[in-house]
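Heads up, the chain below is alone and in the form predicted alone; it's given as structure tokens.
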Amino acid sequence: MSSVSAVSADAAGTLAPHPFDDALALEPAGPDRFLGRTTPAYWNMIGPFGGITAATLLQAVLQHPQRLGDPIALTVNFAGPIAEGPFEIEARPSRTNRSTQHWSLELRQQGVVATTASAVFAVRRETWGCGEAVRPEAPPPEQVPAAGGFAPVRWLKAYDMRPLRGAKPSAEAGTEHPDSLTQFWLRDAPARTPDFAAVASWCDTFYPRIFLKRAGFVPAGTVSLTTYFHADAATLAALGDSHVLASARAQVFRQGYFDQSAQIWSAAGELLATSHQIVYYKE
């Protein structure tokens, strides 16, 4: 799928790619290999934002010459830290069937594996369909103030987030919040028509649920993130630069790990993607 991306003019008047497209830029480097690099716009406190890593791995398959169909599932395992600078991605088709295709991926720096992933692509066809999940009620995004970030986390500036609940921990540290639910309107900043890579990044835009549950900040990091795509390319393109509604909560915190389930909805109430991740935490 060719993405519909925004461009902006730099100081010299030259059209520059959207920061998201710049972060996803990959150079073919032989069979099943691509070269990329981290970018400051999506930097977290000690490494790149996990969502941009997931999106970049997916992008390697999206631009692979053997790709079949569109993504329906992506699992990313954050095996080790990613340092600032260049990296290499190997995207290898493991098996191609009539309508599905399975991929194995690795992101390496200086020969060391930092991230592994698997993806499933498929050729979608028109069938009977039904949606049981219901989009949460929410005022329109233009009626919700945008959230501010905090200094060490640069990637937050890459998104327009308008929180409805669970914006940030606000109680004193050590006070347990009654739930871990966060909901906000979301879109890229600057606004950008979404594609599959954008959806992959959106599914990791939630801060760790333990921050809200414990009303404070503790060391935490995603170990494994799986995203399921429920929309085709045409549905995503039709969203234009509108906001989507993002919702996430945990089910259990236990023995140093918690899970997190998320949903991404269009403003019209169509479920675009769901994700599930397991997160490490330390007290």
Second form
Protein chains: 2
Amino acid sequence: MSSVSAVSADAAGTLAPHPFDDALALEPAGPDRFLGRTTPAYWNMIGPFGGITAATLLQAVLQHPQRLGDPIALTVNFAGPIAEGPFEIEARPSRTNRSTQHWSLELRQQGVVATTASAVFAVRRETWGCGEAVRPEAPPPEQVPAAGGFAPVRWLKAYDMRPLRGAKPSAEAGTEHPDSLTQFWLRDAPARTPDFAAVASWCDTFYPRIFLKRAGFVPAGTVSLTTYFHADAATLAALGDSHVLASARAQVFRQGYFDQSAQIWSAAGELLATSHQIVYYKE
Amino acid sequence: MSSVSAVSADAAGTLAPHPFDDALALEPAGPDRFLGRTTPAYWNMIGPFGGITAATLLQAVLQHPQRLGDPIALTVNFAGPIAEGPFEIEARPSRTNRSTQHWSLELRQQGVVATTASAVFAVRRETWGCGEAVRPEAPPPEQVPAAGGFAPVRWLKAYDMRPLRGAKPSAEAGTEHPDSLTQFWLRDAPARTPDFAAVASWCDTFYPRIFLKRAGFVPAGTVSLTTYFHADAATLAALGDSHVLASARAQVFRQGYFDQSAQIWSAAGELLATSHQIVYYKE
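Give me the form predicted in complex with a further copy of the same chain now, not the form predicted alone.
Below is the entire complex, every chain and molecule, led by the chain shown above.
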């Protein structure tokens, strides 16, 4: 495993932050307040990539002076569009217990709520453990060619995705694909040693399941995203520049909304995070 | 299908509300505020059954005068204990769009936050739809004997549970059960025609997966619960007094927390709700 730094030297030898760290940069602005701004590297069609918004909200808690422990759960509700430019995050501890802490968050632009979120943090300790779910079989990432996804969006360039299954709709347009399962090897591009914010972002890197199921584009967007963190900081840091295996599938599409359940696995088979979302679609 | 009323006649012929409706009774107490109280029928070991808390928070939105549409997503964070007695719920619309509405909620006792929650509501419309997941095979509920669960808690009497699999740990105490899968036919007891609040409650009727996996009791409690609603009000009302098939399983147990993913199916095979939670355990 090579050592991966959060900074990289540009052509002039200047150290520039990794685009992910640049996107997550927050400036404290009073009690429970932080100022941030969107960055071009994680731009989606008409707003920032949802994963970067989730990561930035988590980051506000991670750098809050009252933070206790590490992330256990994060729920992000995409309430309205986020425009290019500055935003304010309010991150408020709702309740602090001996080993757990609950957070309420809002992202606002010009006083208007664009995103709400909640987070649970906890001090984790060693216990009996068991990985009941088993990582899907896959050839190692070095043997799988990279692909940039099939949508013309900027944020896809921020990820090295190596598709294993369900990379693009393979059914004829207008017909129904037998399943909505997508799996790929994933890491940041350029490579970056992962932390909790990276995992929060990874969980939203799947294109909408309905594109695969229906073999084509329809208007769609995540309305609520929940991620559970199963790995501690040391486990994530030890991943270095290795790829993780990302897998996602829907269970039901009905009356304008479908669900998605995702898993993020280490190459060694540890389940690092599980994540669920409900997604609006129009058809 | 027999007609099921929300009221039942007691021995004296007086009409009493169903215990579930009684538990959900909320009194408006100013803008965005409601007063409620715990009821003995849904008492757990040291506080109310988490499902009734989730249902009551949803109910606050359902009866809020500014409510738009029906529930799509509900996340409940169990931040601290709820004591027997009165509580206050603040249900605040964070953002209202043309067809979706985002809510922020807090349940407090004597000014102290016990539970936080968020909800997404939406006006649903008919679209192309598909149930990709398939209901597990099971004998019809009439052929499955009822069981009250294996824990001495009061709220279990509020449900008619007919176990299909994983009702109790079958492995020898201290050994590891091969899986954490539990499935049962479920309805309220006495029977009650379901609504969104009932579904919110049903999603938390599974005992902690670690009891099954480890074949014994350990301290455990849900810290965050997210439910996605896939059925509209008419679909739920049409269920009448039929049972639903409830299924739940964990993917990973690590460092004091495990996840659970659950499905609630109609007898006819419709996926009514999917639900996920992260649960604390001590061992």
